[in-house]
Amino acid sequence: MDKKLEVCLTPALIHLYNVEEYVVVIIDIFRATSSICYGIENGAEAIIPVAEVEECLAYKEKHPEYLLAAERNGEVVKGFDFGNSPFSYTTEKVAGKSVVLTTTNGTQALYLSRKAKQIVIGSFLNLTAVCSWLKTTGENILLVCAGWKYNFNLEDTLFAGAVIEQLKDGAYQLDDPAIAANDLYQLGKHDIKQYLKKTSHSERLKQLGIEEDIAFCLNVDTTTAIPVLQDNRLIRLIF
């Protein structure tokens, strides 16, 4: 029997799915999963994602050793180390570090999906290596599109839809999101750059004046790094 690769389209509807079935891939293109995954990367040790801000705060009492990273409408929280760019997840600042971080969409995502029998980081950047190893799990799959604040939203669509396009010759039972989203992919393929510049997260983030980080997180393949759940912290895959 076929496996399943399906898409859940906002974390909205996650509870429509049995996670624990699933290898799920978290997507949150603008900005988180693009971050953790250069953060990973760049040799952080650890990212370790929480649902609020507190829980930052928390761990920052029994670690002071600890970078804290929280984000909320693109922002960075006040009196925190830095937010949800990747520009802060360079080698010179998280090399050998862990991370604690929180975000308005990716880290919620995440935590909805902790009963899964898997969980990895997916983005643009390492779109081919998360990839090539789902295609090796044998697993049923779940793309779980991170959205804004529980809504539908296009570049985690576009996303979903370009990690369909290279595992749909395989052996797998796609469901209507997953169609799609690859339909979607089709439309943006040519040029993702362009075709995600009307989307509305995008705008905001430009309302901010980080232009820079949205071109940075459609850049395709430029690391390795897979991040994976284990023991609520995200540490490169070794496989």
Given for the second form:
Protein chains: 2
Amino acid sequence: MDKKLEVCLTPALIHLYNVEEYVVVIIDIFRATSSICYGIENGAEAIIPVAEVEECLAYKEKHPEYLLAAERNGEVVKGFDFGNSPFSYTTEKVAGKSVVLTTTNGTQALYLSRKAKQIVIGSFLNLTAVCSWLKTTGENILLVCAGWKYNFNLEDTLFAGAVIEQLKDGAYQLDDPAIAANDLYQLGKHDIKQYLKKTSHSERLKQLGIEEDIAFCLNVDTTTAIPVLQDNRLIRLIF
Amino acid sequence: MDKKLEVCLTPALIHLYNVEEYVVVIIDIFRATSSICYGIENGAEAIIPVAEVEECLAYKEKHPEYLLAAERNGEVVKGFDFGNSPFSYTTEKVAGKSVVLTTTNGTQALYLSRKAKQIVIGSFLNLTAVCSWLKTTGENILLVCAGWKYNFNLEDTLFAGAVIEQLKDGAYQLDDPAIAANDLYQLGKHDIKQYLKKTSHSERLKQLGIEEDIAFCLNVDTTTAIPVLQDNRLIRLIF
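Write the structure block of the form predicted in complex with another copy of the chain for the protein whose form predicted alone appears above.
What follows is the whole complex; the chain from before opens it.
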């Protein structure tokens, strides 16, 4: 029988899926999963996603050598090493290090997917690497969009559509969200940056002054590492 | 300031909106809201949506003259007057009558939207009528897709996109789900029936043997009545 290839459009819908039956890809394009892919590519030993700034600090007490990453309202939190910009995750900064990262949407998606067979991290940066690996799993696949405050967003959905584009000839059964995501990708694929300019999010991000981050997060296939969740830490998948 | 024109992709996301701030359009294309539009157009005095077959029966005890409509697994429930097919809502059958209708997805969407400023019923049948009226309200508009078992479905989203198509020049602020719905409508509008053939739902409906219903529900602008919720009853909006 065909395997399933489905899209959970927001973490608020994840209870509708038996995540135990799936390999899950977490998607939070602006900027958590893009930064994570870039950091793991650049040799970070582990990236530890947490929901709250306070949790970050608790890690630091136990492990003073850990780097802390947190932003609130677009500013690096005082006393932290850096924020959520992918440019913070260069080899110079993260190679051989563990980074504790606070995210909101991304962490929720990870937490709510924790019973999945396996959880990997996807972004445009490692798109083809993730897709190639997914094809080898032979498992049902659930693409979980972190979305924006538990609601649907275009950029995460578009990325889900890009994954489906690479997998859809593999005789997977698509659900309606997957069909929609892939159709939206058809509309946006020729110029994703331009397409996403019309999103509500785009204006908000512009106001945060992170347009360079946005452009960076839309680079396709610049990395090959696949971050995988193991004991609450994201590390490089070896396969 | 611009009014909002937003889409709630499934009833499971409705808690993300302050429904009090919106006029809500409930959308359950296959087949609840299409049948309701057709019934009200054809002179039904009221259509009373309920969630359970048992509730239908309770109405009947109090009001023996009410018609009861319920289906389970595509069959009219024993002892009921008819099922959920729009063809049951002809003038001959419903003019001057009250109909108690069990729906699942549609009723949930109605119930969860109950605090809205006003709730009307939309379908392709009354598309332009609903849009023309919405333009006159000057209110924020929330298009609530009933979806399928609390998840996203294509047909309801496509209809939301069709509404947006008629309203989007009116200086409304669209959220991401609204942008996506309208983009999907661009892809499907030239042949909605053909477009929807690829949905997961379509196969299921085919198996129920209700392809004629489906075709009927995709007729555009065949009616002008706008059903509005008043004291838990859907009646014809007078304006």
